[in-house]
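Just the one chain here, laid out as structure tokens, in the form predicted on its own.
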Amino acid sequence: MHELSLSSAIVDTVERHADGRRVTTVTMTIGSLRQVVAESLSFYFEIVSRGRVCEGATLEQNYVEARVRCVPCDRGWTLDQPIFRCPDCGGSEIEVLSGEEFEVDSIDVTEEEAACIAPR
């Protein structure tokens, strides 16, 4: 259920940067270690954005797999399971290379059409 608070944070961030313009698309990068359920995030984003500049906007979610590296032996691998031990040397001094991301990469906005001031 933490997707509700995450959605609120996304909408707040988008509003700060949209400068009052209508938002059509929000693109995110989300690491697999964040344990975000994509469908829940989209569901809550739709609810939280009601009545705000990103109401009706599409939430694009790009997921990044978790990659780690063993510091002592320098072996890197993709985490399939949350086991933070090196499969080669058994070491537990692990550096996370990717998978912790939770970033708004971009927002697409529409420019409001200026009212026509030409004489009729």
Given for the second form:
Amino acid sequence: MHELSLSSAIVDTVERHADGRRVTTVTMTIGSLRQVVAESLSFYFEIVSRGRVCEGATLEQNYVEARVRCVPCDRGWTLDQPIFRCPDCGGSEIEVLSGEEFEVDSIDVTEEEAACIAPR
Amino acid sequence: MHRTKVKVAEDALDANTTIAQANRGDFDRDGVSVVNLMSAPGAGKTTLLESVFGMGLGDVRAGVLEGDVQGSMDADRIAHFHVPVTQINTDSGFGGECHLDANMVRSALGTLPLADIDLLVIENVGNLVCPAEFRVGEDARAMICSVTEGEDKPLKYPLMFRACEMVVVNKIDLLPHLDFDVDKLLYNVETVNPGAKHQLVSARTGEGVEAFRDWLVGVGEREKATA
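Show the same protein again, this time as the form predicted in complex with its partner chain rather than the form predicted on its own.
Next comes the full complex, and the chain you just saw is listed first.
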């Protein structure tokens, strides 16, 4: 359900970087610990984008798995459930190596030739 | 017409974080420590605050920022305790925002006498998901999980349970009537957020509330010590 709030944050970020240009693709890196539902994010992104520079843009979502490491025993593993406890030593001092990302990597923009001479 | 790829490499919540830092700057300037209090709707945020204020905070001067989609019922309840309180309604957002973000808090700061407040409690909109994503400039984040909600909630809402350093378990006066297993809940809290503090309370009877009050006051003292 937080995909609506997150979509607004994405569109605001895109708008600041688009500099008025039309955006056709937004590429993101999203960690699995953010509990984002991809279909839901695309759905809300499309709605929130209406009337903004990224209206109709494709949202490319690249998901990163949650990699963690047990600090005492140095075991690394991938989380598929939110269990922050070492399966080997039972330790709970767990370092998150990846999976918390929610980053706009890049945007594809189209530039009209005429825009080069038009005052911004 | 040609296409260009523009590198952004920015966390989508950076804009919120920047405003949260500005809020934090204002709080620090006036020596205000801030606790962001979150929970599902009906877990007892306002009732717990009423219980705390009824008990008194000693010489700590408190203030409250109330976040709700609509209405000022909660702010009215807090105002009975002669605590400065501001209500933020989020219904002007798209369908009624389900959380407070840094900008909403910023817009309300001018209505609070920050110079006369030592501890500001921000009671977030009742929701176990979105508030966890948006920092508002707080020093500490606490959440309430009531015993009518089920022991598995930490595993279902890890984002929220991981965001908080204090988990208050409320409505323990109801335990005799429920099949709720407190140890199982606390095990699940420890599973998703190792080292998180917890406090069992009944905001209704007052049991355990004193310890939570002391934690709230402690957040302020901790901030002073590191200032």
